[in-house]
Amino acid sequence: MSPFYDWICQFYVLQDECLTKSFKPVLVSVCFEFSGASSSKIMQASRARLFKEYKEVQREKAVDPDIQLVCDDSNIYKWTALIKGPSETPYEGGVFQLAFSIPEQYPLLPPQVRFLTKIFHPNVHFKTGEICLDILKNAWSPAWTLQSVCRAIIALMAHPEPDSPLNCDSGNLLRSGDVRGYRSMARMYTRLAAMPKKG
């Protein structure tokens, strides 16, 4: 692993609260420019981090049964996850599949994550599965892992943010106070797309 790359990751973890959201991308760009680190070194460091996470995922399978992370056999930058819908939500009982596309600069840059399973949620685009979550954009920190990203998505499922919707129909229901309508629609799609068919 590149010592410079490792130092930057540690710097982020320790100094994350002191860095403004707008300054982070600038810091990453400047550090890469002056480090002289080749793309192969950066990729090597990224792969080392992902292999470390893979080992941790294997150890935590029994600890976190609501998340099942799987790495593609031929590409460590492609992962999928199965997450269980949180209890006491319209997604309870459903199993939702996520697709992870991880940049070679990971963990300095966040993974791209989207739902493969259809879900009716204010912060998830119904057609593309894109997720509106700050940690996947300007609030990302190398302290996050793929496992913790899954936990954050489960938390978002339980606590939607209707003021920043990607699904306007879902967001409008919550903003207008029609919680029953939102829950009914979300439950219907959970049964249709995220629950095993009986018989």
Given for the second form:
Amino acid sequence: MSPFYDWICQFYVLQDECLTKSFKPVLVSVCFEFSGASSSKIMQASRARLFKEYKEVQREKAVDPDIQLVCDDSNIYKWTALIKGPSETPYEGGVFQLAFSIPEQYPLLPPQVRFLTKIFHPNVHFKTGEICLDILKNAWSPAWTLQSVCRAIIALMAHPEPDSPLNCDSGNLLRSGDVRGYRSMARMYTRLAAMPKKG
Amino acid sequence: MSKRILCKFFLHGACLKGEYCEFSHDWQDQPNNICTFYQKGVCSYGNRCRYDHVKVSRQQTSRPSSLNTASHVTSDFHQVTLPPVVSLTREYNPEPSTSVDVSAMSLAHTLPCKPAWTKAFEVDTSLNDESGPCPTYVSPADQPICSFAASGKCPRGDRCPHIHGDLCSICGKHCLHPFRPDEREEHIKMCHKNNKHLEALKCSQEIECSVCLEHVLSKPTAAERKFGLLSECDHPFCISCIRNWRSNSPASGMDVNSALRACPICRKLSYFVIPSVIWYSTKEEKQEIVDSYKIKLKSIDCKYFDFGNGTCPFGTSCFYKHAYRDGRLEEVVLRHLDAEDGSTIIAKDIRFVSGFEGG
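Write the structure block of the form predicted in complex with the partner chain for the protein whose form predicted on its own appears above.
Up next: the whole complex, starting with the chain shown before.
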């Protein structure tokens, strides 16, 4: 994970290139190195920021018991989160798993988040788990953190937005005013997918 | 700012920093010929200093006029009568045995700081001194104060042949010249300002950027240790972080006005970012930073306007200088046109087509 790591990788790639295509001019490898330098600077920034967030998460584990953020052991750009369904919603009592995939340009670009646990919600794609949330797309701000993204997702679970649905069935139920239907469907899927199996 | 001031080392053909030098290596730029000691309020050379003794406001740091300095230097030649060091030692030490000793000592101590051309001159005057009549009285304002005392402590104490300055209560050094009131005032003003700056710097140390989550003033490179102030709100960021965010391409899917140009925290739309080394605590301080930044930009030629050859997309609201090669500023003429519905609009970009010449 050190900045040297990149450099070493590049070096090996270069060496390999030289060995296999020894007739190639040196210029090619020089250009390659330059493009590598600019992208590694961005990576360094995103890595530094993610590392900060990691430390912050470790320190404030107890502050928000509804969110449990875990970083992948070998890749700081892959995170998973476990969030508890908000109370007084059909998701209450369920634990939902989120997968974060963070771009190298983070925090200038938003992280890609999707539900790994099946959820019946108007703004979550039922099959892929994709989330329709403005702050993950055009209204992203670099001041958001992974923790605050989780909080926003919990808020979205409590306040679904049926007018921009990714799950049409769920959206239509709410739009037609059948709150009871929506609640029972959502409750059922929460029981099926997000709660520990009994027995 | 300093990038437009000619590097002194480069000027002499030996700048070790090369392309990393923070000063300009372009012969077209002017060197900074301003006495830094005078700015601090204590220049022991007084009016014999080879550098310019002018007060520098933040607006204009370089006073580029080689002609001016040349005349300054020549007038100095006429003014110099006799090194005050010698005369002083004579006055203070009546016994001849010690006087020679001390004068030699103090000469040795002042000479290295003097430019070579005055050295030769000095020898002349000291010779004159012994043969013919020469004014031995030097007005107290022209006598230098002891530079050791001015910088903290003088090892010679009471036996020092130089005047010891009065104690400055702010910096705690004996650096106030007793006979130069304007210099004293200047120094006290500078001290106050420095104190305030230090205080502000201390407060700024703790401030974190919400994009990189680091202390702005603890960043690794000097270029990064700057705040980027937003014009419309008071949330702190690193200059590099906020600039990167604002220059993020709209192709990434972000809205330009509601996301990119807005404050990442409060989403208030700001039209420009102001770099600053310190963080402000009051509205007035912010205004001061913004104003001095704008004044600074106003002294730089706009690359779009290009001395009248190009057109600047920012038009009259551009922060940079719109001047022609002959120094003439672009005339700002707002044309008010009466629109058909009775309202007034301001016309932009009207080109005057010369119709007189043909007729």
